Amino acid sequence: MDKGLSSVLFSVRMRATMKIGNNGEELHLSGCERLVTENQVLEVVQNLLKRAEEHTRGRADMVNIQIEKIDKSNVRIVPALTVQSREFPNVSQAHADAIAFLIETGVSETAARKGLEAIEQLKTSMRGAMIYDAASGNRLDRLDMRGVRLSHMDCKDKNACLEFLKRNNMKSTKLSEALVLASKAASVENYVAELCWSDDPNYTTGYVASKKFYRRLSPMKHLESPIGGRVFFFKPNVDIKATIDFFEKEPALVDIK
């Protein structure tokens, strides 16, 4: 644990859902989390509640907030990936660049295309991510629409995150939050790459990531599309259980400079 961090941290996690259709089907609206000191918990809870209430897809019917004490000795410090940005005239060209990037990282063309199609063919957004074999393109997790949730993560230095957003001309925290997630994921053994775009209807920028780079691509979907998803690509010999445990349970702070 870094000496500059508080001796005690708390994981504050929020998940917001709304009911849709005649059967009251649960739709995932928003999810976010922070790793903070004890004196920051109340302020963070209030901010997350406000975020849940102001989602572009509607007002939440249920907001679940969990607060968990974190043992400082278990927190891993992870370096942030290097950010790149590319813009294209249409979704097709952005997808072509994503496929090329994935292939460069070691994902087979078959697996890259299967991952892209898996997100495109979703009828509704998943709560978590899919894990694919980077060689065969077979799905390795068995979590269906739940998917794998990355959890227990945040920026190491909040001021550095704000400066990072200013440098990238971003008012939204989406960039820093996605970079934190991608960086934590890339730190695990046998990881190869990631493909993602948001379910926010007004946010069309997605990204691909590798062990070194986080490349923002726009547009990765059409404006007003409410469907988004995430696929991780791993080497065939990955230990799925250990990987999911790390993603969902091991705390990490990402060092964004």
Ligand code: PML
Second form
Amino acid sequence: MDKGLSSVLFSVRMRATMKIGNNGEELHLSGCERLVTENQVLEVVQNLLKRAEEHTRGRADMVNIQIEKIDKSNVRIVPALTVQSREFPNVSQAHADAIAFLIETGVSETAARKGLEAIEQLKTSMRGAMIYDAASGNRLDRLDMRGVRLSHMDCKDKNACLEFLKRNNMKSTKLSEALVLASKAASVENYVAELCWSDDPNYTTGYVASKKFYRRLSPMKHLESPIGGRVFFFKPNVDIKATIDFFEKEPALVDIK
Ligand code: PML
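Swap state to the form predicted in complex with the named molecule from the form predicted on its own:
Okay, now the whole complex, with that chain kicking things off.
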């Protein structure tokens, strides 16, 4: 790796899996993305390894860490979505609010309900997200459990990001990581909305996002449920290959204030 070049950043990506069942089927446990300067790479790798080992759903059998040099001039700066929060007495009321929000952003009721059911009906965690047509509710990405994984992204200013988490009373980085991901996704052409909740059995807050807002909703699932996932809704005329390329390959730093 080149030394001392301020014109480069490093994308550090971690993915952890565990083996389940008699035939050792691979279950996605956790994944995380950072975009950092060269002198931060080692520390970030250590943190990501620790995180893979300490996942609430179990201990990883395989951890894959990829480090890739990125030319800073290719990195896009993306504004963070505006955060809102709503709490409900139960999951069905939170889901009703999610559906209403999706419809307001331009997702059809059919597509909104199909997206919600798609997450509810998952049997295990998916590595990536599903992409749905916001009008018909048909799935547009490859129809498998891999889904589409957003990659090459981070907060633009790490201190501002820590301040933001403090202001929101968050001990974990789940909120800032999800906000980075949602903001990068929302910046792409033909994006309409997103629906997501975590597969962490101890974490019941999820969110819906539009081109402007990131609305946190609680509870989006029952405590101890290991089922969570992510659905993006796009306009029917979306170029799905270009969108997946953007999600997976284009580096972005999100300006969280
Ligand atoms: C995930 O683990 O990818 C989903 C995280 C959801 C975070 C919701 C929030 O706290 O805003």
